[in-house]
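Okay, so here's just one chain, in structure tokens, the form predicted on its own.
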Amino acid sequence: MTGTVITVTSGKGGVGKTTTSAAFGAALALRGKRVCLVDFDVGLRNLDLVLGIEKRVVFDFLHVVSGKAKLSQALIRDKRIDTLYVLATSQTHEKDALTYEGVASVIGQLQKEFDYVICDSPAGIEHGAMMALYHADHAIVVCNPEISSIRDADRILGFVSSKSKRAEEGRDPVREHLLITRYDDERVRCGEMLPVADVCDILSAELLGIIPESRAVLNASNTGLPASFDAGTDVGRAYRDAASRFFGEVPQPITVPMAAQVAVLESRPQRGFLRRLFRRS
């Protein structure tokens, strides 16, 4: 078995990337897939907190990369879903402690054990982010419907297409997905946020889902519970909806934002005034 590597990335911090890694990974695991979440944000780890396993971390990603621990010692199985595992990262090392050889070895081992390896990347284009993107088969770019977030996401998409192992080896390109977070219909109507159609016009990536602004996200993070666990919340349904779309299914649009914008998935404009404001053409 060769597992699929999915890198969750963003150009800007604070857009919900780690929340998305945990929620999307849990949504895949809830469908019976073996999933490992890997925290690449050396020095600033938060994935363990979002998943409520911070007290169980003994060995981490850097211990495995450096040979100080075996992968089996560092993997933490979620107590709520048997098929969901986490590889936390170090809070004390420098970001450049990750090496291409060490990361490649760990990712290779994980691909033999799991259906999906989800890399929670640091924001931006620093060393850890490039490490996380390098091995990606899929990239989920997370952004808010705001100009600064979209501009940074556009920048990241350029790196996805050119800096991956797939590009280096001349293979099929990394499949790019867009996940819009913190979407608020009222703020869109007031002109404080961009409509989904405009975001998709700027960013040439497959729209995977729209996650509404909701207190459920904060509640999930504070309780160490991935947001997708609770299908009774709009956010939980939205992340499960995104997982369905990832598998090529066309679920009924069960969130208000996706219901309003679902036509974007089938026929969105490829050029527009806003797109001309950005780098890629």
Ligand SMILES: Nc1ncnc2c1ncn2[C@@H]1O[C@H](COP(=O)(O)OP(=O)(O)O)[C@@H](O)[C@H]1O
The other form holds:
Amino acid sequence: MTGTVITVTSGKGGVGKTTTSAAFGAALALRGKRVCLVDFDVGLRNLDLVLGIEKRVVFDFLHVVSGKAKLSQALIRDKRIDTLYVLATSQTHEKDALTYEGVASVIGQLQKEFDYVICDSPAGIEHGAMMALYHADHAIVVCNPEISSIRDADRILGFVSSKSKRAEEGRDPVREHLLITRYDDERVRCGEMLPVADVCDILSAELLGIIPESRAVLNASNTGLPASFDAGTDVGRAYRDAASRFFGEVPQPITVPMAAQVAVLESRPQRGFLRRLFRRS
Amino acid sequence: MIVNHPVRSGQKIYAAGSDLVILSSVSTGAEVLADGCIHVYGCLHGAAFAGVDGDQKARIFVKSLDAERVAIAGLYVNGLEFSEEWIGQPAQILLADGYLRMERIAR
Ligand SMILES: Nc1ncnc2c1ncn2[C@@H]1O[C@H](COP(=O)(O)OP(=O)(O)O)[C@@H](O)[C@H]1O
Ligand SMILES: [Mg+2]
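Moving on from the form predicted on its own, please list the structure of the form predicted together with this ligand.
The next block holds the full complex; its first chain is the one shown before.
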């Protein structure tokens, strides 16, 4: 058995990749899957912060890639979800330390031990992001319903389909999933954000879920918990829904918050305007 | 040449010496080019250049027009010049009497 590699990517920074990697990975682990989160954002190290394990990091992903530590020394097990592990990244190593051979070897080892290997990609389209998506079987493209974010998501989807190992080897393409995060009713209503239907239409990718903008994300990261841990919060539910949809379990369409549905109708006249803006930008 | 995946922003596809058939959408910031005709069976948001090597009989066919730019045999028009009623409509673009002409096609 080899584990499935899921890369969480976006092109743009600050859209919610790290939050999603932790929350989605935890949601899979809460269903009993063995999950390892790998932080590819060299120099910024924040997956460990979001999960409240920063003090437990002794050896990291880059130590293992460069052969300075064994995988078993660097894997950190979550204290609350016992099938969830993290391979943190370092704040000090050079970005170029992520070599193709080193990363391939670590991912290969992880695939033997875990059901799912989740790669948290850095922003941008440079080396780190390419390394994070190279081994992907699935790509979760995180996108806010804003023009610049959609454009970057589109560009990264292009790299997913052309620059992955699967593409190079001519295998079945990487499965692409779209996750809309930081979705804000209010801002869709006043026309500052695009309705979900338009985002999906522009990106022509399968929608995995809609994560609302919520204080619960900040609360969770302040307490070092993945945002999906508390199923009683709006984001907790939304991330768990995304996980069940990933397994093909939720046949009903994704529920857009009520206010947003109204907004979708009201914002129709805006559509042409936003689209033109999108074209122009 | 047949492409059965979306052509994304930043990507460029050129069908040398033939027609180009795209079974999906072409994103804003993407370019599709062909020496022959171009058919887009999704939405054309990006740029399309047909008859690149000078064929004035080349045409562009789209299921939904929202292009940034279209050109035939080097003669081009910017998408911003399309009037609103054409946006999102199925159309063909051809060269007639030295001008680019847009025509509705069956919907
Ligand atoms: N759904 C959400 N609601 C509110 N804040 C969010 C949400 N998702 C992410 N954030 C916040 O946005 C910021 C960037 O998120 P992060 O996951 O680090 O993005 P990235 O990894 O893409 O740079 C963080 O401060 C995070 O707490
Ligand atoms: Mg991040």
